[in-house]
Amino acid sequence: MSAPTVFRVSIRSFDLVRLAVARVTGWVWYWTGNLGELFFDRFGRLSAIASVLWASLALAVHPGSWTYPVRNMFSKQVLFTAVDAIPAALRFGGAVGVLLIVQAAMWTDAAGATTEIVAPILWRSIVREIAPLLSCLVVIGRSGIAISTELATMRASGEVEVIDSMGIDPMTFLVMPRVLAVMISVFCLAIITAVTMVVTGYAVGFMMDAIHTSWNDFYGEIASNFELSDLTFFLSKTMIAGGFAGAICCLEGVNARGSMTDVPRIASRAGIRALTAVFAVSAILSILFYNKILVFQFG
């Protein structure tokens, strides 16, 4: 091969390498930019949720915030979110309790184990994970989406601006009572759900002859596994998850853009984001408390 030919081949090879490097560099910059944009978007959204939650708690401890309209709004929201949701919590708790306890009793009975092994599993799974999640699902599905729909409708119709122009703080009047009501409702409904799951599961399991012990022995096994950390975990999990759910639903509604036809889309998005936050908060708290996502430590 002559020298000019070798030179042309070398130049062509160099151009191909340069083109490949340019394409790889462009691909890296493209995906780096997308990841950076996604990171800042998620960070900004999380900061907004944390700000709404913190502002709600700060306003709640200030006595001057609790004017008559705010107290009236808070009591109505608690009535709608907690009291009116009790039948739904009973239905969900009863159904899941039967499925969980009867199945656990039947499998342990088939394996030759006793109820002494079933009780700790039920206690820890119900109190630490299932009851708080079920109560959050009930509150978000029944009230969280309704809250975002109501606030988005008020924003689209200009009612939020009217309230602000009258000198009434929308954060104090619209957001704070709803966030607090959701937090308290999740905690109360989680207690009702946990009790319903245990009682209904035992009753159905006893009638189906899947549980061969008395209620006193069954309850004694559950009570003997009670730990102070369970109460701390249950309280923090329900209140924090409920706070995030309430803040997200209120934030999506207040920040709504568009016309009335966009309200259903905003409400659906608020429900999905609230559910995602509840599962994420649940997993993070489980890791922080027990160094595991699901904890089943016996003895």
The other form holds:
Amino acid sequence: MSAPTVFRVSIRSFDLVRLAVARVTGWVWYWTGNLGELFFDRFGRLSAIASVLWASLALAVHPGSWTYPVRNMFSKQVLFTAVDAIPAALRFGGAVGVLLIVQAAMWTDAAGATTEIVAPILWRSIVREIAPLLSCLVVIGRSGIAISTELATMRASGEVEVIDSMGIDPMTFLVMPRVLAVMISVFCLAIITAVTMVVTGYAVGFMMDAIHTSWNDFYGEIASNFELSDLTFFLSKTMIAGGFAGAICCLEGVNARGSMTDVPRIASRAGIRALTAVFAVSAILSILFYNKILVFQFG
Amino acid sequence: MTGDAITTEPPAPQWELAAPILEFHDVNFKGTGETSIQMKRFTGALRSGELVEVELERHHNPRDLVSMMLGLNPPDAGEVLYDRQDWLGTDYPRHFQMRSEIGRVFAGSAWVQSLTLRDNIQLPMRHHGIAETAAKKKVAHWIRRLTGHQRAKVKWALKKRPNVVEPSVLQLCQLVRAVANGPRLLILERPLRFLPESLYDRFVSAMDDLRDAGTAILFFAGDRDEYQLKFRKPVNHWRIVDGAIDTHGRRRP
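Pass me the form predicted together with the partner chain as well; I've looked at the form predicted on its own already.
Complete assembly follows, chain above in first position.
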């Protein structure tokens, strides 16, 4: 091979190596950039939700915020989100209670075990996990999406601007009462759901002959498993998960851009994000409180 | 000699001596829409008791500009002051307090659709701590004052939500809401658009009385109806030249 040919080949090889390095570097930069963008996007969204939640609580403890229109808005929202949702919570609680308690009783019966064994599991799974989650599902499905739809419509049609122009803080008038109402509603509905699950589950199980103990024994087994930490957990879980759900739905609605045609898309996105947040908050709180994910112990 | 020169000058109009309510210093503003009114290094002031009329072409939309004046949108450059205070920073209670002293008649959508008209009108007063009875009295007074033969229609409409009420009645209710709490600054965006001509005199008389009480009025007049209005002198004029507002203007002949 002549010297010029060797030179040409080596130059070409060098070009190929340089091209490969450039491509690899490009890909690394591209993916690093994407990851960074994703991180900042998620971090920004999370901090926005936390800000709305914090601002709502800060405004709520300030007596001057509770003007007549704000009180009126809050009571209407509680009526819609909690009181009007009781039938839905009863239906959901009843159905899931039957599924859970009857199944558990039938399986323990088949295994030759007694209700004493299944009662603590039932109690913990209902109070710690299922009732808060079910009530969150009811509130988000029924009210959360409605809240984001209403606020997005108000934003798109200029109503938020009208409220702002009159010297009324949209955060105080529109967001704070809704976030608080959602928090309180999730808590109240979770209690109703838990009670409904236990009562309906026992009644149907007893009728199907899957549960052989009396109501007093059954209830006594469940009540004897009650701990103070359960109450703390139940309260904090429903309030925090409800707060996140309310804040996300309000934030999505208030941040709406564009025209009325975007409103359904914003509402469905708010519902999905609120549900995701509720599941995430639920799992994180479970880990923090019991060093468990759901009801299972690590290790 | 100097003393003679001073004595021969005509006395300044009362509004020129009054404190500025709304001030603009070198403001640049573009707005978001194609029909938005712009500001290009605009400097001007609106004083207590003064009425400034801005004549609009049919395509002009003052909504963006007015929102900027109220601190809802920031200007691209320059400074806007209300009662010598800016709209900057995070002192939100002060900003909301400042806005509560400003009455506004909106061009376009102006109502919270989920509330009745009465609730809409009384909402700002209730929120800012005016007693229920006082708020009702003020609203009743301005309804008597502004609505004339339309009073029965307006009273009927107060119980309804805005989407079922006809535009002329809505316009009257907007006027009532804007003036009910005795604003220090009144910004009117095409306030006569749907108003019956028979009520123009009542409108003019109400505006003049508000000016006597110290209210500064910025009147974005439409392109047709307002020529017959006879406000108390002096009336100052700003003009829109090439889409941008300018203080060196006068009313079109």
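All of these numbers come straight from a predicted model, not from anything done at the bench. Rigid core here is just the name for the largest C-alpha set that superposes within 1.5 Å across the two forms. Numbering follows the first chain given and starts at 1.
Could you tell me the distance the CA of R23 travels between the two forms after a rigid core superposition, in angstrom?
It moves 2.4 Å at the C-alpha.
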